[in-house]
Every structure is written in structure tokens, then in C-alpha cells.
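Listed next as C-alpha cells is one chain, alone, in the form predicted alone.
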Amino acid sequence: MKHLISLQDFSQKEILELIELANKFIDEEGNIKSESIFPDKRILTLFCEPSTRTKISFEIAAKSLGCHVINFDASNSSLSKGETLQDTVDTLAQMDIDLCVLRHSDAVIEDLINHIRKPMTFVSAGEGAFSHPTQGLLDLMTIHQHKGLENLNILIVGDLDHSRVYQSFTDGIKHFNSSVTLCGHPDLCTKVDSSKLKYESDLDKAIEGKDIIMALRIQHERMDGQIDQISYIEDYQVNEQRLQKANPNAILMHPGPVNQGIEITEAVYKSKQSVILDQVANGVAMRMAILTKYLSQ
């Protein structure tokens, strides 16, 4: 039984196959198709952290495929009474759950796979600080739609130390002939391995000539201290002036939630170069493709 935990072991072929399958779930008008392929499958969404886009898109994806969806409310479960996550998931697995979509602040899926007595498939909806594979795949899909995936100059700017998105995206894009530059406040980029990826602390330099600009949110909830917001905006906000330094047809991305006026300006968010809402729409189609792949094994 295969699980989707990270993109580290994915091949270029697997990524392109998922993008192709996801595109088949979008009609000519850009709407998501409903195809009752798995009416006998039960999907459990188990989110131990807040989520809007990922949680709702998985639910829509599963229902669009005809699945039965069980939304687990962690705050009103036996977890609040002291039951361990392992025992909770082991219990749920006995209820004929076919696939569990799980989000957690720690890396727990590997341990759960080894702990539960009745096997079920796990798909990561973001765990720990390293993995958000379905976001990585929908971001690759969005870039593929607009630019292809080869010979691109990509900039990722923001809170890299706490970003699952950045980790999973770079795991996926490494299979293509494109370059990635990282940028952000030095206090938010302490874990960057500059021997593997280029790091440039000056955003005005980093953004020059880029085809893709991906801005990331400052994740205050994962930080011990605070970053001065005024200085961050001055040095690292993607605004209209900075965006003009990129290639004229560059696209702007953001995994959300977006703090308009901090990571990017409202004008940039609403600009023709922004594909942020495309990412949201592609999230449903890509997650339909992922569920189809892992429910078919």
C-alpha cells in the first residue's frame, strides 16, 4: 500500500501523469467535473491544525468523485480527553476507512502507518515543517498551465524556515530544468542550505528577470519571536515596483492564506500577473487526481 507523504521520491513521470489526470477533471469552461468513480469509498479528513483551502478542496474533490466523506472534528473528539492520536487513528481504521487525509503540526504519518492494525492509505495535507505534497503538486500544475516546467527562473520569497510549501515545491521542481532562487529576511531563512539552492537576501536583486515569483506567508504561529512588520514590508514585500523588475510576463503565486499588505500588496494580488486564484481552483482538480491515484491501488 502506497501513501503520499512527500514528493522526495516522486519522479518527473509521476508528476506529469498527475498533472495530466488533474486537467481531465476540468471542463472546457474551467469548471470541475463531477464523476462518481468511487461511490463505495470512505474518506476521512483529519485536520489537527486550522485549514481552509486544503481541507475544503479535499472535501470537494472527494465528493466530486462520489466518495463518502467523514470530517473528523479533533476539538470535539476523544483527543481532548487524553486519547493519543495513534489510538484514535487505530480506532477509526477499524471503521472501514479507505483513505485518511491528515494534517498535523508534527511529522506523524510514518508512525501511524506502523502503529495501526488495519491498513488504510494516508495522504498528507501538510505535516511537520517539511511536507505539503499536494500543495506542491497543485503549484507545479499551475506553473505548467501558464509556463510549462522547463527553463524557468523561479523566485521563492518569504518565511522559508517554517514553510512546508517551499520544501515540497523544491522537491518537485528539482526534476525539471529550471532554477530556483530563495529570498527572505535572514532571520526567517536560517535553515536554507545554500549549497543546494541559491539564496539572495536582497529582494530587489533576487526578483530581476524571474519568470515565477512565489510569495510565502510569515507564519507567526510557528515562531518563537516576532519579525518587525514595518521593516519586513519595506524590504521583502512584493509590490508593483518590484514586480516590474521581473520578466514582463512573469506570474505571481502564493499558497495562501494571503496577508495582503504584508507579503504582497492588494494591487499585486489583483493584477493580471497573479495566478493565486488559479492555484485555488487547481487544488480541487489536483486533489481529485491524487485521490483517484491512491484509491485505485
Contents of the next structure:
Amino acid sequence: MKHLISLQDFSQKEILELIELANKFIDEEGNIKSESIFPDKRILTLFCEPSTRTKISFEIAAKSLGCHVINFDASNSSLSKGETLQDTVDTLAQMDIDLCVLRHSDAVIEDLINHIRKPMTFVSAGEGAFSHPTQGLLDLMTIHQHKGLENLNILIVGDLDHSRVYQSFTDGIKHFNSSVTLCGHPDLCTKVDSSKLKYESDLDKAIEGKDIIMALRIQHERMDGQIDQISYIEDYQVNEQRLQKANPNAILMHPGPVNQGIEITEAVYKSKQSVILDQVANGVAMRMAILTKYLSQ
Ligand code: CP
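Could you switch over to the form predicted together with ligand CP, since the one displayed so far is the form predicted alone?
Let's see the whole complex now, leading with the same chain.
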């Protein structure tokens, strides 16, 4: 049984196949095509951290494929009475769940898989700062839609230390002939391995000539202290002036949720170059493709 925990072991072929399949679930007007392919499958969404995009898009994706969806409400579950996550998934697996979409603040899925008594497929909906593979795939799909995936100069700017999105995206884009530059406040980029990826601390330099600007959220909930927002905005906010230094047809991405007025300005969020809402829309089709792949094994 295969699970989707990270993109580390994905090949270029697997990524392109998923993008192709996801595109088949979008009609000519850009709407999702429902196909009741899996009417007998039960999908559990088990989110132990808040989510808007990932949770709802998985639910819509699963329902569009004809699946039954069971939404686990962590805060009103027996987790709040002290039941362990392992006992929780063992309990739920007994109820004939085919696939569990799981989000957690720690990397827990591998351990759950190793100890679960009745196997079910796991798909990560984001684990700690480690991995968010379905976001990585929808980001690659969005870039593919607008620019292809080859010969691009890509900038990722923001809170890299706490970003699972950046981990999964770089695991995927490494299969393509595009270059990635990382940028962010040095205090938020302490874990960046500059022997593997290019790092530039000056955003005004880093943004020059880039085709893709991916801004990342400052993850206050994963930080011990606070950052100085005023100096952060001054040095690291993607605003109209800075965006003009990128290539004229550059696109602006952000996985969301956005701290409006911090990582990016409202004006660039709403600009023609922003594909942030395309990322959201592509999330449904990509998650339909992912569910199709992992329910078909
Ligand atoms: N990008 C992302 O994972 O957003 P949500 O937290 O809203 O799911």
C-alpha cells in the first residue's frame, strides 16, 4: 500500500502524470468535472491543525469523485479526553475507512503507518514544517499552467524555517531544469542549506529577473518570539515597487493563508500577476488526481 507523505521520492514522470490527470478534471470553462469513479470509497479527513484550503478542497475533490467523506472534528473528539492519535486512527480504521487525509503539527504519519493494526492509505495534508506534498503538487501544476516547468528563475521568499510548502515544492521542482533562489530574514532562514540551494538575504537583489515569485506566510504559531513587523515589511514585503524588478510577465504565488500587508501588499495580491486564487482552484483538481491515484492501487 502506497501513501503520500512527501515528494522526496517522486519522479518527474509521476509529477507530470498527476498534473495531466488533474487537468482532465477541469472543463473548458475552468470548472471541476465531477466523475463518480469511487462511489464505494470512504475518505476520512483528520485535521489536527486548522485549515481552510486543504480541508475543503479535499472534501470537494472526494465528493466530486463520488466518495463518502467523513470529517473528523479533532476538538470535539476523544482526542480532547486524552485518547492518543494512534488509538484514534486504529479506532477509525476499524470503521472501513479507505483513505485518511491527515494534517498534524508534527511528522506523525510514518509512525502511524508502522503501528496501525488495520491498514488504510494515508495522504498528508501537511505535517509540521516537514512536508505538504499536495500543496507542492498544486503549486507545480499552477506554474505548469502559466509558464511550463523548465528554464524558469524562481524566487521563494519568506519564513523558510517553518515552511512545509517550501520543502515539498523544492522536492518537486528539482526534477526540472529551473533555478530556485531562496530569500528571507536570516533569523527565519537558519535551516537553509546554502550548499544545496542559492540563498540571497537582500530581496531587492533576489527578485531581479525572476519569473516566479513565491511568497510564504510568517508562521507566528510556530515561533517562540515575535518578529519586528515594521522592519520585516521594509526589507521583505513583496510590494508593487519590488514586483516591478522581476520579469515583466512574472507571476506571484502564495500558498495562503496570507498575512495581508505583511508578506505581500493587498495591491500585489489583487494584481494581474497574482495567481494565488488559481492555486486555490487548482487544489481541487490536483487533489482529485491524487485521490484517484491512491484509491486505484
Ligand atoms: N495552503 C494551505 O495549506 O492552506 P490551509 O492551511 O488553509 O489549508
